[in-house]
Amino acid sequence: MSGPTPDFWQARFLARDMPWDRGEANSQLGAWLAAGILPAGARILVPGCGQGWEVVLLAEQGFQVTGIDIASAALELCKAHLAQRGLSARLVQGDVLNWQPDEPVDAVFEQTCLCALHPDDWQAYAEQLHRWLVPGGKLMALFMQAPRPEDEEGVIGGPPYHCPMTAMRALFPARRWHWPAPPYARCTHERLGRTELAVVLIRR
């Protein structure tokens, strides 16, 4: 396979070295669930959850959240956050290129897995994004920019991979889905010293 393997990413949680990890869930997602973009209840997949604090924001806020990642690592560090809150949600750990939820859900959301993949997976990922939604269903996605002096030689470095806007709208074509006009809100993630674009699409 291209880029990290998942024995990478296993030692890297058993190690307890995550620097994309901030410590509490994405701003952006809280704002999103303010604005009431979801409906109650609503089905919500969170790819490669890590740690999983968007999956304990989501779960507090009552919605059907199904966290899944390649590190059991990982989740066994989720399960702790919700046990310590009470809180139950789904935990799946499998590859995000392969898996499949047992119905479509309303929304999935996409914060560090697209940038954790290499680009070479980055089409089968986008079908399965495509596949997971219902007609309608939103994706809350947040698209790395992380660009590289080495990216104008074509050097592919990461992760996290740079997510260019320009590869993120071929990658997601407005004959699949429905793009917001721009400009997009920017969500800072200072341990990384980097940005990231905040979209939600619709499946068409």
Ligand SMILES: C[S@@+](CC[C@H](N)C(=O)[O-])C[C@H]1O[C@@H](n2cnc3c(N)ncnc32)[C@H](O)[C@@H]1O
Second form
Amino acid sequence: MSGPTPDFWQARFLARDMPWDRGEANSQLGAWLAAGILPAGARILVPGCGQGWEVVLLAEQGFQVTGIDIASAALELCKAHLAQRGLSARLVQGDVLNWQPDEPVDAVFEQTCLCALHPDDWQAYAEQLHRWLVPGGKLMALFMQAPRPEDEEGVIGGPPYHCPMTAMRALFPARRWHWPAPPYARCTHERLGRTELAVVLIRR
Ligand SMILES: C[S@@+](CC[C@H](N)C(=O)[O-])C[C@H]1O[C@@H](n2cnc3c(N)ncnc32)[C@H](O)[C@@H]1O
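Show the same protein again, this time as the form predicted in complex with the named molecule rather than the form predicted alone.
Let's see the whole complex now, leading with the same chain.
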């Protein structure tokens, strides 16, 4: 296996060493929902949900949300946040590279799961995202911009692994995904000192 192991992620949650965690839902998700990009009650997956602030927001707004994570400690935290608010969501401990939903869904919220996977696994993950969605389904993606000096020497560093838009276009080619025209909204990740580019791709 290339990249971080399940134990790596579990240990980070147990130690509460989660610099990627905003402590609240990404405001871009709120903006997308306020713009009405999802129909009421839509089925939505949140792969690599972590402690699940976005799972909570989606559940609060009445969506049928499933959070998937490889680390049980992440899901325990998410479960507690949901319980505190009297909300429910389906939480699944699994590997996004081989887990399948019972049926295709309407949307996927992808935030820092792709950049948590080694690029060796990106193609397989992109296939999964395509398989999970119904035709016309929406991939709400936040592509992490995390360039490192060693990139120029060909060293693959991460997580977070840099998600340059040329690579994103190769992973999600226009023949399989509808791309809106750029420029794309930029979301600042203060704690990581990074930026994410926010794009809604539509599965063809
Ligand atoms: C950088 S964290 C992001 C968590 C959350 N999306 C957020 O933005 O706060 C990456 C998450 O992906 C999970 N993860 C990593 N590899 C995974 C895999 N193969 N299958 C499922 N979850 C995975 C980790 O356990 C972790 O919760």
